[in-house]
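For reference, the chain that follows is the form predicted on its own, supplied as C-alpha cells.
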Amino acid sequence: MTQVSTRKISVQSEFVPQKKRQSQFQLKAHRFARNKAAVIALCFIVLLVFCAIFADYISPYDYAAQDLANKLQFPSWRHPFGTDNFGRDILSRIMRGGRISLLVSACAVSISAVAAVIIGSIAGFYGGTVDNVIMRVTDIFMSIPGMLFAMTVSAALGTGIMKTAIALGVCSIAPLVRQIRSSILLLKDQEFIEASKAFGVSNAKIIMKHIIPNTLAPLIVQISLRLGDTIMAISGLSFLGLGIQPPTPEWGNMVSAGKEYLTTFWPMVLFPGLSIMLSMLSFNLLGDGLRDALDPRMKR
C-alpha cells in the first residue's frame, strides 16, 4: 500500500510545472521596476528625450519667432508657459533648449567616460609606479573645485556647444578614473584573470575582454548620475555667459535672461528652472535605481 502511494506521488510530481528560471536581465529589470521613483524618473527622461528630438515638429511655435506685441505674456491657452521679453514662446524654447542641454551633457559624459575607462584601467591593472603617477595627477585635478575648473577651461576654449562639452568632459574625468580604478582593483586578482594570464593572454586583451566589461555596471550608474550633474553645470556656465550663447535657447541662459524680470514676470525664470531641477532629479533617481538593480547585494 505504501509503495502504491509513493508511486502516485512520484507520478503526480512529474506533471507539476517547473517554475521558469529568470535570466539575469529579467532579475535586474524586476528589481528596477520595484523602485517606483526610478521608474517615474525614467518615464520623465524618455519624455524629455522625445521632446528634445522632435522639438521642431511638436513645439507650438518657432523658438526664434519674435512677437513684440505679445511680449511678457503670462501662461494662457495660447502660450502655456507664457512669452519672454521678445514675445517668443517659452514652451517652444524650453523644448529646443532641452535638446541643447541633453546633447552637451551626453557629449561631455561620453568624453569623460571614455578617457576615464582608459586611464583607470591602466592605473588599476598595472599598479606600481604607473598607478602612483596617475593617482597623484588625479588628486591634483580633484583638488580644484569642479565649477571653477569648468569655468577656466570654458574661458580658455571659448563658447559653443562642442567647446562647452569638452570643458565639462575634461572636468569630470578625475572622479570617474577613481571609480574605474577601484572596480578594477577588485577584479584583477580574481581567478578568471589569473587563468587568462596563465594561458598567455596579453594584458591588452585581458583589459578589453575581461576587465572593462565587468566594470560596466558601476560605470552605467556613474554615467546616469553624471548626466544630471552635467546638465546643472551646463546651465551654470550658460547663466554666467561662458556656455551656450543667446539667441540659441538653453535653460541656463533662459534663466539668465529672465533674472531681470524676476519680481515682475516669474515665468521666464520658473519654467526653465523647473526643467533644470526635474532633469537633474530624474537622472539622480535613475542612477539610484540602477545602482540598486545592478548591485548583487540588493537581491534580497
The other form holds:
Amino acid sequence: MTQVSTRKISVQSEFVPQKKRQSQFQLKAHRFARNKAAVIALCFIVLLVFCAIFADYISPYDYAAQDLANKLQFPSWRHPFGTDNFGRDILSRIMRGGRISLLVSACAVSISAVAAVIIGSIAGFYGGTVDNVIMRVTDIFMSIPGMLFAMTVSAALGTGIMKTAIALGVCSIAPLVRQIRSSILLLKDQEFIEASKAFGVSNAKIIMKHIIPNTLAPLIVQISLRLGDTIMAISGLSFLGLGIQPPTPEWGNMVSAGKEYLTTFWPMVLFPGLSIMLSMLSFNLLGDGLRDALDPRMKR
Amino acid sequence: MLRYILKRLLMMIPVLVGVVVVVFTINYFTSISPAAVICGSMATDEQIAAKEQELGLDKPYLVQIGTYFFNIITKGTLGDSYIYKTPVLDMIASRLPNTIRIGLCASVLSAMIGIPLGILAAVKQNSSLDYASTFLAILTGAIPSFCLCLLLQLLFAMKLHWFPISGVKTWQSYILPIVSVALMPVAMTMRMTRSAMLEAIRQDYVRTARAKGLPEKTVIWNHTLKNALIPIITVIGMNIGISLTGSIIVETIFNIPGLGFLMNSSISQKDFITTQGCVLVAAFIMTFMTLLTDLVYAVVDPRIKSQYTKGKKAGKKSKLIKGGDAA
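Rather than the form predicted on its own that you just supplied, could I have the structure of the form predicted in complex with the partner chain?
Okay, now the whole complex, with that chain kicking things off.
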C-alpha cells in the first residue's frame, strides 16, 4: 500500500520524492517516540554502549586491580557496587564486562544476519528446489535445541571472544533464515515486483533495490531482539564455563564466580545479574517499539 | 489421518540423519582430541595414539561416521562413553526420567498460569491488570535463569529452609527446579495467549455472538478461546519440547542428574560421544514434539483435520463453508 501511494505522489510532482521519503522516516520516528518504554530502553542501550566504549576512561578503578585487604566489601560511596572476592571494584568490572557482552553479541548477530540475509533471500526469491533444500537444512538445525547446539559448537571451537561469537552466530542462522524467507515470500507477489520484472529488470537488481530494502524493517526488529537473546546466551555459556573465561570479566562468569559467596555476600551475583536483565529487557522493549513503529499495518 | 502420521514419521528420518551428520561433524573437527584428555597431561604421544586407535578415532571421517550410523541402525546403540565405558544410551535412559518429570510439571504449571493470565489480560485490554501482567511477563522473560535459580536457592533453601538445596531425594526437591524451568514459558504462554485472544476477539463472529445476546462467558470461552487455540498450542508445544530436553543451567545449579546435567559434564570431560548422544536424543524429542503439536492442531481445528483427511481442496472448501456459517 505504501509503495503505491509513494509512486502516485512522485508521478504528480517529480521533484519532491526526496521530501516525501524523509517524512516517512519522520512518521516512523514520531510513532517510535510515542512509545515511552521503547524510548527509555533506547536511552539505556545508548548509555550501555557509551560505557562499553569508554570503560577504560570512565570506570572509577582498574577492572583488574586487586585489593585483597578490601575484598567482599558491600556497596559504599567508594565502591558503589562493592568489591569482589579479589577486592576488584564490581562497577568497573561490570562496565568492562559490558564491553565484552556487547561486542560478542554484536559480532554473533552480524554473522547470523549476513548469512541469513544471503541464504534467506536466495531461498525466498528463487523458490523451487533451491528453496526446498535450504528449508530442509534449516529443519535439521532447528530441531536441535538452541542452548544444546550453542554448547556443542562452543565446546568444539573452544573458548574465547571470537570463538563464542562464531558459535552463537552459527546457531541463530537457521531461525533467521526462516524469518527472512517468509517476509520475502510475502513481498515476491506484490505488484511493484511484478512491474519491475515486466520492465525486464535483472533479478540481482530487483533483490538489491526492492527486496532487501523492504525486508529491512522486520530484519531490524529481529536484530534488536536477537541482540538481547544473545547477551543472555553468552552469559549462560560463560556461567557454565564455556564462553568467556575468567579473568576476562563477563557478566555471566561474574555471577558464576559470585555463587560461591551467595549466602553471605550478594552483590557479586545481584549486580551482574541485574545488568544482564536490564540489557535483555531494553533490547526486547526496543525491538517491540521498532516493530510497532516500522510496521505500517500496526498504524493506528 | 493415519497416513498423514505415517508420512510425518517417515519425514522425521532425514531430519534425524541430518542432525547426526551435523553433530558428528562438529565433534569431529573439535580442537581438542578426546584421547589426549582421557590419557591425561602426562601421557606420551604413543599412548595417545594407542588410545585413539582403541577408540577408533584415527580412522578417516567417512569411516567413523559410517560406523556410527551402522551401530545406530543395526545395534541400536549410540556408542560407549569414552570415560565410563558404559553405553551412552543407558546413561541417557537412567537420567531422562528426572528431566521428563521436571519438564512435564513445568510445562503444565506454565500453561496453568500463562493461559488464564493471557485471557484475563486480553479480555480486560488496557486495564491496569493487563499492563501489570504484560509487564510481569516481559520482566520474567528477561531474568537470566541462573540468577533466578541462585536467588530461589538462596531464599527458599538456604534462608527459609523450606526446600532442599539440591539433589532429587524427596519430592520437595523438585519444586524449586520446576518453578525455575516454568518461569520463562509462563511469560511466553501469557504473551502468546494475549495476542491470539486479541486477534480473535476482534473478529466478526465474536461481534455476532455478542449481538445475539450470548453471555460474555460463552463468548469468551466458546467463540474466542476456541479460535485462538492454534498459536497457544504452538507455543505450549515448543515449551514442552524445550523443557523436556532439559534445562542445562537449572539442572547444573540444583545438581539434578538429568539430560542437561549429563550433557554439561560430558562436555567438560571431553566425552564427546556422550555429548553427541545427548544432542541426538534432545533433537529426537524436539522433532517428536513438533509432530505431536501438528497432530493436536487437527484435533482442535476441524478445518485442519479436513485437510488431512480429504486432501487440500476439500480443506479449502470446508474453510469457506465454516467462514460462511460464522458470519
